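This document opens with one chain alone, in C-alpha cells, the form predicted alone.
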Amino acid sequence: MRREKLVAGIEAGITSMHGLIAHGRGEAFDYLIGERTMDSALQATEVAAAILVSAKKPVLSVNGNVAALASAEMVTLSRLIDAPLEVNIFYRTEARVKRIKELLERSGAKRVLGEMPDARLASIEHARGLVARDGIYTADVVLAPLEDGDRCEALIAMGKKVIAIDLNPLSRTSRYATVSIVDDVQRALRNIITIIRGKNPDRNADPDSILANYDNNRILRAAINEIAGRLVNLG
C-alpha cells in the first residue's frame, strides 16, 4: 500500500523518482526491525512528543514521501500542538511545492509554508537549504522526517532541537539529530498522536529539562541491538 502510495504521488507530481530509492533502503530496514515498533523507538517517541508540546516555536517539514505516505497524520499533529507545516524538498521546483501545499491543505491543514522562502540555511547550497523565515529558520524545534543528513547537521548547528523519523539507525540524520525515532514515519506519527492525546505532556515544561535524561546515542545503540537480536534470533 505505501510503495502504491509513492507511485501515485509521483504520477501526481509531489514524489520524485529519488524519492522511491529513499523508501526502498527505509523499507529494507523496517523488515530488520519485523514491521513494528521497537521497544527503544517508543522512548525515543515519548520525549519527542514531549518536546513538541512544550516547545515555543514548533515546525513540522514536509518532503514528497512524507506528503504522499502521512500527510493526513502531519495535519492531525500540526493541529494539535499548533504548529505549521513547511514544505522543503530536495528536488525542489515550484510545480512540486504547489501541489504539496495543496495535498496537505485538502487534508485539512491551515497553514502551509515553504512556497515563497524568504531565508537559507548556512552551508545548504541545493534546494533543501531554502526556507521560511517565519518556519524552519526561526524554529526551535523542526520535527523532520524522512530527513537529509547535510540539513539536520546544519540546523542542529543553529542550536535548533531537530527529532528525526528515520528506519536507518546508521544514518547521519539518526547521529545528528536530536531524538532519532527508528520507525516507519505513520507508525511513529500515530504514536506521537497517540502519546499527546493519551498522556497529555505538560505544556510547560522545558524542552531542555525533558532531554537531561536522555541519550540518543543509548536510543540508536539499543535500535542496532534490537536488529540485531531478532535477526540472531530468526537464524
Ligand code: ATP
The other form holds:
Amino acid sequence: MRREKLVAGIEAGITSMHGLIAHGRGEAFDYLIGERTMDSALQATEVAAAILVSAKKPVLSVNGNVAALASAEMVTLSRLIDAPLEVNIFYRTEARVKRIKELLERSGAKRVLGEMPDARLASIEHARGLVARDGIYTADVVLAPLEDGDRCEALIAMGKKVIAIDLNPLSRTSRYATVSIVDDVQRALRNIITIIRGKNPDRNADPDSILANYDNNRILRAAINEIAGRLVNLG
Ligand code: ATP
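Given the form predicted alone above, produce the structure of the same protein in the form predicted in complex with the named molecule.
To see the whole picture, the full complex is given below, headed by that same chain.
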C-alpha cells in the first residue's frame, strides 16, 4: 500500500523520483525492524509528543514522501497542537510545493507555509535551504520526518530541537536529531497523536527539562540492538 501511495504521489506531481529511492532505503530497514514499532521507538515517541505539546513555536515539516504517505496524520497533528505545517522539499519546484500545499489544505490543514520562503538555512545550498521566516526559521521545535542529514544538522546548529522520524537508525539525520523516532512515518505519527490524545501531556512543561533525562544515543543503540536481536533469532 505504501508503494502504491508513492507511485500515486509521483503521478500527482507530489513526490520526487528521489523519494522512491529514499522509500526503498526506509522499507529495507522496516523489514529488519519487523514492520512494527520497537520499544525504543515508542520511548522516543513519548518524549517527542511531550516536547511538541510544550513547544512555544512548533512547526511540522512536510516533504513529498510525507505528503504521499501521511498527509492526513500530519494535518491531524497540526490541528491537535495548533502548529503550522511547512512544505519543505529537497528537490524544490514551485509547482510541487503548490501541489503539496493544496493536498494538505484539502485534508483540512489550517495553515500551510513554504510557498513563499523568505529565509535560508545557513550553509545549505540555495533551493534546499529555503524556509519560511515565520515557520521553520524561527521555530523552537521542528518535527522533520524523512529529513536529510545536512538540513537536520543546520537546524540543530541554529539551536532548534529537531524530532526526526527515520527508519534508518544509522542515518546522519538520526544521529544529529534531538529525538530520533526509528519508525515508519505513519506509524510514528499515529502514535504521537494517540499519546497526545490519551495522556494529555503538560502544555506548560519545559522542553529542556523533558530532555534532561533523555539520551538519544541510548535510544539509537537500543534500536540497533533490537534489530540485531531479531536477526539472530530469525537466523
Ligand atoms: P542522511 O542524509 O540523514 O544520512 P539519507 O541520505 O538517506 O540520510 P534522505 O534520503 O533525505 O537522507 O532521508 C530519507 C530517510 O528517510 C532515509 O534514511 C530512509 O531510511 C527514511 N525513510 C524512507 N521512508 C520512510 C518511511 N516511510 N518512514 C520513515 N522513514 C523513512
